[in-house]
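As a starting point, one isolated chain is supplied in structure tokens, in the form predicted on its own.
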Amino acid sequence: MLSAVVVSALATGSFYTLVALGFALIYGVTRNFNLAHGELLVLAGYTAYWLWKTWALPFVFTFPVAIVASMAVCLALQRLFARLSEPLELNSIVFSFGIAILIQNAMRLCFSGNYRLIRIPTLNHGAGFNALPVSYGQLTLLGLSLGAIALLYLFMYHTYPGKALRATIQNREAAALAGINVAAMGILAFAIGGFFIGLAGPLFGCIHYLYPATGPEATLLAVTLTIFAGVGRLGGIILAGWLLALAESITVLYIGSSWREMIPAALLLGLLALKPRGIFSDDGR
């Protein structure tokens, strides 16, 4: 039983790190606190939903289109972010609450209120591993996501343009003086953003029920990882990602799944008390 947990674990944790990159990016780069990040997760997850359901698309083939599509949403988005005045992060903040709403209520015309799944039988196959119960759909989340961890990470660390943007998440102005485009910095972030989106989309549409208002759940668990790695701290949200779907599954299992919802809540409020530069700073909080 606690082995099941540990690969569940790990698996819907990779997971949670995919959903919660793009955010981290964008936040990091531009100062704009996207609370719509959720709703474009959703949208991406609808975009799969109808290819695969009404145009009877193979799975697979859903990503590439959902990676398109909310590329070009996020990089509209923005342009809408760029016109923003200080201070960026508040008026980021209402701003994309306004979208988060329109995304929302567009959603709700174009696809009703009703819940739908893409239901994928192989993906609920087992495919143990010496009597470690692993099902395919587990296994399609834990390669997926750390191989786009990955990617990321080699882009992040081995590119001149990755480079680039980690310095302008250190400091957008000492990045300005070094020479790096600061502006460009930011479309690019948009850009990667939005290819996560439309990754984890399909992936969410999968594991979880698709109905328009399931997005503020998936922008807490974002902005609860960013906060428990620490803004600029890309590398640390898998091990929150993983530490949180720990404690869910653990919860899940002694107390009940009507407390799970509770955990990335109860998270967030006590880094936000305790260590609100997050868990890997040095704040002496």
The other form holds:
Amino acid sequence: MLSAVVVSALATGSFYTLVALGFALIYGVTRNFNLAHGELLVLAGYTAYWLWKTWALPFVFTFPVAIVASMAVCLALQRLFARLSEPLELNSIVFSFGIAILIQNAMRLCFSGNYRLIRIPTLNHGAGFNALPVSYGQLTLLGLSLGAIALLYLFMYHTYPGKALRATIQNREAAALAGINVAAMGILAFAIGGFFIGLAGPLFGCIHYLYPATGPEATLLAVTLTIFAGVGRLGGIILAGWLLALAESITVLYIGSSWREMIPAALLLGLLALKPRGIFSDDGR
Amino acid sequence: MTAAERPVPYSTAPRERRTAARGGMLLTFVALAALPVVSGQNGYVLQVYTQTLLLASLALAWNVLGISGAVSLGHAAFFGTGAYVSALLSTIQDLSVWITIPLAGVFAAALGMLAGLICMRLRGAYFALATLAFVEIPRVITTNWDNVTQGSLGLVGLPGLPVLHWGDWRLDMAASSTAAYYFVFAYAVMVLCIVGIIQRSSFGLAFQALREEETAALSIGIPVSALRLLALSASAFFAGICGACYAHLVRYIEPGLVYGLYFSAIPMVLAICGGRFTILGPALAALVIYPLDQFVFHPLLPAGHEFLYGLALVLTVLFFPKGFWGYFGRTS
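Can I get the form predicted in complex with the partner chain as well, since the one above is the form predicted on its own?
Whole complex next, starting from this chain.
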């Protein structure tokens, strides 16, 4: 029982991490809160659903299309985000809230309000470990998110553009003085953010129902994990994802599944009230 | 007293434009007052405008906070709480709607105070994110407290708006949509007047000071934290009353609706499009955008007509950051 809860929390938490990565990266580099994040994710999910359902494309091959599509959308959005004036963080929130409403209604128009699910039966099959009740789907989630984090880590620590991205996250002015093209870093961040959205979207469509109004849920998750880990601490996000999923499982187990929705919100409020710079920050606020 | 001595925020607009604006205001007021007579028996038009005025009041309520510089993405928390408090008190406790509507405001204000205490140290973007999360709390509690609130099923068959007595004269606002319209109209005008009075008092100047430069405001002795709390609970109070009016107008509420994204988004979109540092802007935006949505876009695109709010918000932020009324009205 307990091992099942932990395994499922690890898998769900890994998925949460995938959901949050793009948001965290875009915020870290450009100081733009992209509240349309959840809607972009759901849009990528719908893209995969549409390819899988109407074109009978194998699920694996929906990923490249979803990734390219959401990178394109993110790059287009970046052009608009770049026009915002100070205070950047607040204006980006208001602006992206508007974009979220736009995308939500566009999806309602194109895909109707029905609940959709990408059904992949093999993902629910047990992976055949007797001791540990793990399904292929859970292994996929764990593998994908750890792989994505590792890839991002390699990129951020071992390539020049990655190091430049980290420098921009740490200090925009100093990075610019050192000759880093900060504007280009913003474009790069949106491109990578789009990549992760395109990766997480189809998965969202196969473990969670797709419907136009479900975006804000994913956005709230991404905001919570980003604030939890603190700006630019991408490694903290996976820990945050696991902890959140564990907290949710415990809530479902002991209090009731209907209280689960309150956990990310309560966590975010608590974090903002006590440690708005992330759980790893040493300053008191 | 000359214009320069007046202790009120000045308009930067030239005098002729201000005169034109005042004329426009008067005309709008008269047009709204005459609407039930003009629209005759067309119930739909009246219904849309009743809702318009309710949303205008909600946007004005939002802007009580907005004018002090904060952006809330979670006013549905107060709207929904107001709706549920009034609905429950009037059905379970059998209280008169005349009493439950103000009580709904009081409960919402208390919730606003709580939100304000939690978000005490947060500014700007972080405050906005906190309000986004805060709205989940009353929603989940209402959904789960199902032996009282019926949970996600919602409450049906709520009492309508009250009956007005004046000697022999009797006006049943639940039965007459014209009377309901004037009830909401009166509330909208009342909120507008209160907002106007607050903003032109020394409170208004203090809100303006803490919006522009908080440290400086604090250093000249403005009680910044207390004012923030006051602005949030006053805003929640009026939003809660809007929610209560909604509950008794529509006579059906459910958590997903009254705590939903719609009632968080609408007041923010209207206030920002109208001009969030203006007194009239939010109400004017409601008068333009909601009927446009209902009469033009809803018939055209029944599924996605609400894209209009997103589009209006995006265009405002990109091209008219001061909002529509901010360009030629009185900015405070």
